[in-house]
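Next comes just one chain, in structure tokens: the form predicted on its own.
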Amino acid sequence: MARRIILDCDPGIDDSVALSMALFHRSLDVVAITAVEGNVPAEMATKNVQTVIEQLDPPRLPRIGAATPNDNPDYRDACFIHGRDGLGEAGFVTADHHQRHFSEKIICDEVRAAPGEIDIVCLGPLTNVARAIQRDPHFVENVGEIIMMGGSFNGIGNITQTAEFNIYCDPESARDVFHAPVKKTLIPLDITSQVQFAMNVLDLLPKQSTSVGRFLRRVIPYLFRSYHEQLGLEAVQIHDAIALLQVIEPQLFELEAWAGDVEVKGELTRGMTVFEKRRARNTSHNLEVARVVAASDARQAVMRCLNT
């Protein structure tokens, strides 16, 4: 049976890989994709993901969630990476949809009309997971599993010196969901930033005769220039591809359980991920955590599960 997910996300061009994986893979029934404010502003990420949709076409349809502005007032958004209009700066012209469920509703209600058999990817900010636990007091207990592409876990980031984007972008809402008694699965940056992808994999995509193949060489190349031209570096990291595998090929990864918080106050170390490495300390485990991806692997099941 298909695994059931809800998808969280912020498009930006990782999240579109990613959901370029997700739609079409068989071990996944995707029921939602939801938008979050993250490396776009609200609106726009509310429009990607029916632009994303719209342009693969996938053979079933999920429902769509709307994002609304997190209350970060240190927000910034990543369009400096992924183009003004967050998918490489393609031009694809989407239908305007009038009627919108936010996405936390959305979460809501498709965890509360299935108990226990619903799993959410969070591949961007906490935010829409955090309201959900707030508008519903029986979400906790309904949802299955939560997994989130966020945090660092030796404590340097990518957005401040030790802050990961996603933790930065809300970390109150961050702090809210990694302090929630619900099973979670954190993938931090420092196993996706493990996984990189140079040139040649513009070869390896799939053919311009597909769906996802035309959706990706539009958008997939300004990636490549942005992190040149911004990081100077020549190979990219899509880092919500990565912490989507885990979904879906889990035996790249090895896991283990950690203790971890948000910080929300420090002025240089506000949104970074802390956890408790102390020895001999009698501390609860609230998460599982990423520490080891089989990088090669890794890299080589993306290109599989987007050539399916």
Ligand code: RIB
Contents of the next structure:
Amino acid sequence: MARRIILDCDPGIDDSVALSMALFHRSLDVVAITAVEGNVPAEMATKNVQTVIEQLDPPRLPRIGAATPNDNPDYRDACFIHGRDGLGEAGFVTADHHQRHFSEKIICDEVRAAPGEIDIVCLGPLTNVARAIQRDPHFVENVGEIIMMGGSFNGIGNITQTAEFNIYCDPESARDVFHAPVKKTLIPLDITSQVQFAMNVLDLLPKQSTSVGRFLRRVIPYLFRSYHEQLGLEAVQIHDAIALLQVIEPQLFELEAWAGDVEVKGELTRGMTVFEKRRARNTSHNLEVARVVAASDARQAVMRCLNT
Ligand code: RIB
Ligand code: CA
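Form predicted on its own done; form predicted in complex with alpha-D-ribofuranose (RIB) now:
The complete assembly is shown below, putting the previous chain first.
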């Protein structure tokens, strides 16, 4: 029985790689893809979700949720990494889309219709999940597990010295989700950044004759350019693909139970994820956190998933 999931994402090149893995994987049934403001502003995130689905042309079409702006005055996008269009400036043409339901409504409707059966894989800021919690009083008892790419266990950020981008975009929503009485798994930046991909990844993609091979050859090259120009790196990190891999091949990761929270104030620390690391404290654990990844095996597993 395929695992039923909703992918909440902000495409984003690495989100697009994760979607390319999920939409064709036999172990997953992608019920919906809900856009969230993050790498790109809300309207572009929604358009990019549609673009990715149109380009990939998967065997089963998921519902699409529309992103709405978050409430964070400090929000800034990540087009410096993903390109002005969020998809590596590949120049895709996308059909106009009719008015869509907002992402939080889609999430609530699908979870309410199948209590306990739907897991949510969050590959962007946690705005939509926080809004779903606020919208439906029964959401926390009906949702399955929430798996999140975000935060940093060692306190080193990417968008600031201390904050990882997904949490930084909407710290208040992240805190609400961290506090929610739901089974939560966090795949932090410490883990996803251990799995590096060199330029030869382009040679390991599916054939150009496949929709995945064609699409990823158009979006991934930009990531090498931005990582070189913006970050001075010659290899790239595909964070969301690694987070999704924890769902598909959990044996590649070691999880530990921790008490985690999100700093929402702090001039230097807003958006930082904070973990109770003092010994023998009676703070209850609210998160399973990935602390180890078999990096080489994970890199090979991503390529295996893409070539299924
Ligand atoms: O910090 C990395 C995360 O932020 C990834 O999900 C990337 O797509 C951006 O959303
Ligand atoms: Ca993302």
